[in-house]
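In C-alpha cells, one chain follows: the form predicted on its own.
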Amino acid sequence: MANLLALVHNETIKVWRKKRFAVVLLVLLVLIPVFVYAQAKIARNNAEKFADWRAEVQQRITDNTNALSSDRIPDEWKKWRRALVQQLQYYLDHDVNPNTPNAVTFTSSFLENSVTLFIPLMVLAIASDLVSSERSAGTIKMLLTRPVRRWRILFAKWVTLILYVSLIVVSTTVLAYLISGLAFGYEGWGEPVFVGFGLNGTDIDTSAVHAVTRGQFLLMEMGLVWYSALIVAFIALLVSVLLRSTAASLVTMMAAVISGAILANMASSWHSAKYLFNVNLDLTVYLRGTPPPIEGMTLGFSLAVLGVWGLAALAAAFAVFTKQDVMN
C-alpha cells in the first residue's frame, strides 16, 4: 500500500509540474467572466422589455408555441419545445420563477451547456498524455525498470486521472459561482427547483414532479457531470495507452467528443447511436426533464451505456499495458 500511494503522488506531482491544470484554471478564470457579461446583458435587457418575470416566461411560452407552426423546424426540435412550454407553464401555475438571476442558477446553467462539450475537453488536457507522453519522451522506460508491477503503474495514473477531473469538475463550479456572483449575487441556494418531469409521447408527465431547492438541484449536476468526465477520461486513459503520439491521443479523444455534441443533433432516427458513449454524456438533460436525443434513453440507461464504455476502457487499457512491449 504504501509504493501504490508513493506511485499516486509521483503521478500527481508529474501532471502537476506540465502545468496542464494551471492551463485549465486560466481559461476558466478567462471565459467564465465573458459568459457572465452576457448573461448580465441578456438578464438586464429582459428587466427593460418585461415588467416581472411572469411576462417574461409567457413570452417565451408564446414564442415557443408559435415556432411548433413552422415546417423548417426539424420534429426533433418541435418535440423539444413542446416539453419546454409545458414545464414553463407548470414554473407559471405554481408561480415559481425558473430563471432567477443569481450565481446559483448561473453555474448551473454553465454546467448544465460544459457537460457535453467543454468540460470533456479540459479533461482531455489531463488524460490524453498520461501514458503516451512518457513513451514518446522515452521515460516510460525508466518507470519500467523499477520493480513495480506494470499494473500498479497504470493504476496510479488511474487514480491521479480520477483526482484531476474530481478537481476539474469543482473548480469549474467554484469559479462559477464567485464570479458570477460579483454580477449577480451569491443568494439563491433555498429557492425551489422542479425536478421529476417525464416524457410520455409529445406530452410532458408532472405525476412525479417534486420541488429541490437550488443548492440540492447543482449538487446533483455535479455529481452527473463528473461521471460524464469520468467515462471521457477513461476512454482517454485507453487512447493513450493504444496511442504513441500525445497529439494522436489527444486529436483522436477531440473527434470523439465532439462528433457526440454534433450525433445529439442529428442521431434522433438512428436509434442505435444511443449505444455510443458520447451521445449519453448530457445526464443534466434528464434532471431539466427535456427529451433526450434519441427516443427510449432514460437516466438509468445513460449511466449503463456510459458504464459500460468506461469499465471496458478501463479492462483494455490495463490488458494492454500490461502486455504490450513499450521498451521500443
The other form holds:
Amino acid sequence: MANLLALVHNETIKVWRKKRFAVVLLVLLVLIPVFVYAQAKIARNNAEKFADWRAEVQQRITDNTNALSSDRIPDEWKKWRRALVQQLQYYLDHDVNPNTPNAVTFTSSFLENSVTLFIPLMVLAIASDLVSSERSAGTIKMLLTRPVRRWRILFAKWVTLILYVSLIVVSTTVLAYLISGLAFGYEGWGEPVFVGFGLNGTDIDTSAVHAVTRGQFLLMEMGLVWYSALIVAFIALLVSVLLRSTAASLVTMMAAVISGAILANMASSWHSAKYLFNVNLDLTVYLRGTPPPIEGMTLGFSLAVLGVWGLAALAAAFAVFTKQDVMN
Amino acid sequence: MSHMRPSESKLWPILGFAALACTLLMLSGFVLALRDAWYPAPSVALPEASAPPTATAGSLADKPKLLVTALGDSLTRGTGDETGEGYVKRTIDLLKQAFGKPVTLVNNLAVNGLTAVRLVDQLDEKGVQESVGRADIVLLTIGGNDLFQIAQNGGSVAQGGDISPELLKRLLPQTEPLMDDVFAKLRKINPNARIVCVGLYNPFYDLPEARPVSASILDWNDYVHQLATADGNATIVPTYDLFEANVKTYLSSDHFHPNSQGYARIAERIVQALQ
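Okay, that one was the form predicted on its own. Can I see the form predicted in complex with the partner chain too?
Expanding to the full complex; the earlier chain stays at the top.
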C-alpha cells in the first residue's frame, strides 16, 4: 500500500513537472474572459431591449413558437424547441427567472457547453501522453525494470489520472465563477432552478419537476461532467498504452470526441449511435431536461454505456500493459 | 524521488490533498445528481410571486412613458418585410417622435398563422397576460387567417387561385363573432390600454375572380369597427384602400403580406390614429 502511494506521488509530480496542468489553467484563464465578455454583452443588450426578464422570457417563447410553425425546420429541432418553450413557460408560470445573469448561472452554462468538447480536450492534454510519453522518451524501460509489478505502475497512473480529472473540473468551475463574478456579481447560490423535467412523447412531463438551489444544481452538474470526463480519460489511457506516439494518441482521441459532438447533432435517426461513448458525454441534458441527442436515451442508459466503455478500456489497458513487450 | 527539488517536497502534500478533496467533492456531486434524478426532493422553497405591473388609466399624452405590446398573426410579426422591421418597430419609432417621450415595446407576441380562436387561447397564458396587462397600447392584427382558411377550397392561399368569394360570404357570419371573444378578453386583462386593431385588406384585389372578396373584407372590418366603438377605447386602422390601387407597390413577393413600404404606410396610419 505504501508502495502504491509512493508510485502515485511519483506520477502526480511527474505530470505536474511536465506543466500540462499549468497549460490547462492558462487556457482557461484566456478563454473564460472571452466568454464572460460575450455573455456580458448579451446581458446588457437584453437589459436595454426588454422591460424585465418576464418580457424577455415571453419573447423567447414567442420566437420559438414561431420557429415551430416553419416547415423548413427539421423535426428533431422542433422537438427540442417545443421542450424549451414548455420549460420556459413553466418558469414563467412559477415566476422564476430561468437565467438571471450572475456568476453561478454563467458557470453552469459554461460547464454545460464545455462538457462535450472543451473539458475532454483538457483531460486529453494530460491523459494522452501518460504512457506514450514514457515510451517516446525511453523512460518506460527504466520504469519497467524497477522491482515493481507492471500493473502497479499502471494503477498508479490511473489514480493520478482520476486526481487530475477532478482538479481540471474543479478548477474550470472555480475559474469560471471567479472571472464571471467580476462582470455579473458573485451572488445567486440560493436562487431556485427547476429540475426533473421528463419527456413524454413530444410533450414535457412536469409531474416530477422540483426546485433546487443554483448551488446544488452546479454541484450536480460538476459531478456529471466529472463522470464523463473520467470515461474519456480511461479510454485515452488505453489509447495511450496502445499507440507509441503521444501525437497519434492525442489525435485519435480528439477525432473520437469531436465526431461524438457532430454525431450528437445529426444522428438522431441513426439509433444504434446511442451505444457510442462519445454521443453520451453530455449528461447535463438529463439534469436540464432538454431532449437527449437520440430518442430513448436516459440518464441511466448513458451512465451505463459510459461505464461499460470505461471499464472495458481499463481492462484492455491493464491486459495490454502487463503483457506488452517493450522494444527500442 | 531522490532527485526531488526542495520546493517540491511541499508540493506533493498540497497537490495530493487538493486533488483528493476535489475528487471527493466531485464524487459527492455525482451521487447527489443520481439521488436527485431517482429520488427527487425539492431543496428550496419558491419565492412568493410578485404582482405583475399593470397599466394605469389616463390619456396617452399624459403618461410619462408608453409601453406597447403587439399581438396577432404574421402581419404583426412583419412577414414579407425585407428589413425585418414590420409595422410594429416602425410604429414605435414614429410614436417616439410624435409624443417626444420614451416608447418601449414590451413584447411582440405575434405568431405566424395565428387565428382568432388561437389568439383567445394565447391570451390565457400567464406571460401573455402580464405582457398585455402592463401595456398602454396594444397593437393587433388578427382575422386574416380565419377568413382565408374558410374561403379556401384547398390548395395554397398564397397562390390566390383557390379563394372562393361565395364560400367566404356564406361563412362570414359564423366567423365574425370570434372577435367578440378577442375584445372581451383583452379588456378583461387590461381595462386601460388603447387597443389598435389593424383592419384587413384584400391581397388578391388585382385578380378579377378574387375581387368580390373585398366585400367580405369590408364587412369584417365594419363588424370589428362596431366592437371598437362599443368598447370606447379602441381604434380600427383601415388598410384596405392602400392595397387596392397599389398592390404591386405595397405587397411583398408572396402576394399576401405587405413589403417594407406597405408596413411603413400601416405604421404611419396607426400613429395618425393615436395622435
